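Below you'll find only one chain, the form predicted alone, shown as structure tokens.
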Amino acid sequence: MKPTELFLGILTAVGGFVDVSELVFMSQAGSRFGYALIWVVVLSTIGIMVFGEMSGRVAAIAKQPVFNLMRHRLGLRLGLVTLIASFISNMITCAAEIGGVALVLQLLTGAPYPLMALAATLAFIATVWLLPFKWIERTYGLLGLFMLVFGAALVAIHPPWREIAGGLVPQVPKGLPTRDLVAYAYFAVALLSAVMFPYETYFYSSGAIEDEWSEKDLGTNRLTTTVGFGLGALLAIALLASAAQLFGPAGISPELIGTVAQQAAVPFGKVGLLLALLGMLFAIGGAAIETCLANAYSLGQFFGWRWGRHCRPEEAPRFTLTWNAVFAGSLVIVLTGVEPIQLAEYAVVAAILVLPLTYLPLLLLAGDKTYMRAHANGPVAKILGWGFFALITIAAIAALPLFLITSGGQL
């Protein structure tokens, strides 16, 4: 197996886990509740590994991306509702990512935020227009690995490893007043949604088809979902644990990207800060491209258009028009002045609401021996798949009330 075959998983993991919502939610969760929510990150990571592996396997064997399944398994009406809801969620997320990249560029250059948002959008359009799919994977996947500085920073500040290990055990912190318990529940649901964002499976399964996966790639699929998503989880936990040690005792709520980047600056100074900002730049940029292409993939697959970056623009005009329009619409949202972090909060809630409808058709087809033959879900995959489906359904029911009661975790 060539190492380059892992780039799809790395890009999905780094862009999916460590996007603008992850940066802030993980840091805020650590600052407010210490290490008590690490178990949610681990549990959610297992969930996205399960569904990511299924989506790659279905793409390799049945040659079916997620939204092609959506229409056939949910029917036109319910499938259309899911399409619209996921499109809105992805558009908001893409806007949040563009805003996040603009903030990082502003910190690096001192240039005005609106100008940096425009520059970032044009750079993303040029990237998708000019680079083959594999090079998009490689560029953002590898450069996003500058984020590893956060892992090194955690080691350098000598955290209490015993307490971090204790966070792996499912728990509700003792002695919290009622309003903090409700906020804890909100952050648990928000972290679950942020880790299991549906656009990750849209992008991953479509990317598998773009890369022409077949039965011989099933091993690669298992490895990329395990290594890629596992890497993203370790980075997320490093962000949470660093915030718990650095920001929690000082009562600091890291609501700005620059504040989050300071986690690497504490042990490593200006070099750490620069590496952190560069890693954030490419990780968030990768997420912006993922969410944009996820919307274009979704529309193309649902309505039966020709789609894919393997096609020249004139060969797939509606697909090309869609991803350009998503970038343009996202830029317009950013230029209204809405804070990227606020957009990320809206996107996380919107995403959790569509998670059950996203993963239900995937579960049904992955277990269908007519399509999957010998590669249909086995007993373990069935138990894990339906178990996580029940979990995300409960989370989807609770998400909106918790968001409203806690004012997005600000209570």
Contents of the next structure:
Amino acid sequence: MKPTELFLGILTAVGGFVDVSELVFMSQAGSRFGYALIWVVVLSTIGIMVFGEMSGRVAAIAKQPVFNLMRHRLGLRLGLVTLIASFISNMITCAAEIGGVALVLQLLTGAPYPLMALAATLAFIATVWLLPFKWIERTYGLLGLFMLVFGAALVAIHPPWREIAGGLVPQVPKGLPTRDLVAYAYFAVALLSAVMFPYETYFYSSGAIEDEWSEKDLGTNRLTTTVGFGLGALLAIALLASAAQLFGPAGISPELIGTVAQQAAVPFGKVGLLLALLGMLFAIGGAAIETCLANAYSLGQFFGWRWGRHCRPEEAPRFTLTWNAVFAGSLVIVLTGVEPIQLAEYAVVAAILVLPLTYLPLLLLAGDKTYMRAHANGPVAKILGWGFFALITIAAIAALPLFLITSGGQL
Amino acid sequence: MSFASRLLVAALALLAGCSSKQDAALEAVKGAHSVTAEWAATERLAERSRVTQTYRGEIREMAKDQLQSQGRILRQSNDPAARTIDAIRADAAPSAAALAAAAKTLDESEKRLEAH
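Since we've got the form predicted alone here, give me the form predicted in complex with its partner chain too.
So here's everything in the complex, that chain up top.
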């Protein structure tokens, strides 16, 4: 691959790393617990690097996207349960993203929220109809780089770097009452889920098939998942750290998505605010398209339909109908009036429940030498893969009780 | 449904029931406290011309909407914090200082409810 292509691929991964759930949870976690949850972001990022790399490698070598594996490795019954659960999770996530985009547009233009939700959905549908796959991903990913203003804003407010570095060490804050300790556990699980959203793997591996990856693309895969996701995680940490610095002392635990943009307005004024809102617009918009296409990919792969944006719509009619229907369904959810922040909270809980079933078949195939030959998981990938699988399984078991006890982190 | 599944559903229902009855007021006060503080921060930035007028106006409307639903919950539980919310909502364009004072009052309500 040409260096320019590789560079663009990495930048796209950086710009597309943050979505509405991360914006919400990073800001709330930072304002409530200071820097104490940074280690969870780092740990989750290593997790998404491990499974992202694995899914890209499996797509390049075995030519198998995630939901093909699901049916073959989990069997029809369990595969179907996973498909339904992930479809619901992705649909809620897509609705949260569309709602988030509508709110940002409302803050930029002053136009009514329902109108902006409709306009955003139509724009996304037009994007997917008109742009080739690579440019859908690239356009939103690169424009999402406006989000870098959050990194610059953190530097500009001169945060206590030593304390931020202290957040890299796994810890349970001392002296917290039980209620706050339970909330801390909930935020740890929510951050893990928000960073390791399963739709990212569905989309990434399906994208590798769309782009016809082969053995020669394994280096790109490794660099995109490590460097791209790693730099994206720095952006997420900047959101958390700025929230700890600016929101926590002011008693703010963002209930309004638009408040997050103030992190850039404090040091840079109106220009910072506009850059932040534009970054949020494209980063969340890209995620809306990814979640929608992830659902269409999942159904197409599970039921053996012809799928992919490389096909003309008439060549893959069920796939085309599905992604249009997912956008329409998500818009209907948004128009019922549920707050995007609330949708994002439901989305992370739904996603963590699906994670173990998503990654188990991937782990099994990536370690299978019959399919993967010399590119099967080595000892490091095996240890990391099974270690993270155990972690997300524990998180999945704990997620729902923690969500209910803390009322979605509100208590 | 197996015994384990029934046990799980019962435990979750119990958890949900407990949290909704005891903590609705606290959840509403916490939400109202944050929203008011967010609104105050916006007004403070607006006074220094660091945000656009459109942004300021929209945050104001969004905050009022959120406070309306939180105020409703607090009125149902006869919590005095409802009066603070009503007072902010009644003011067409409260200043940053007035909002910060209201946020402080709501913070005290939050601490009072947490202590119970």
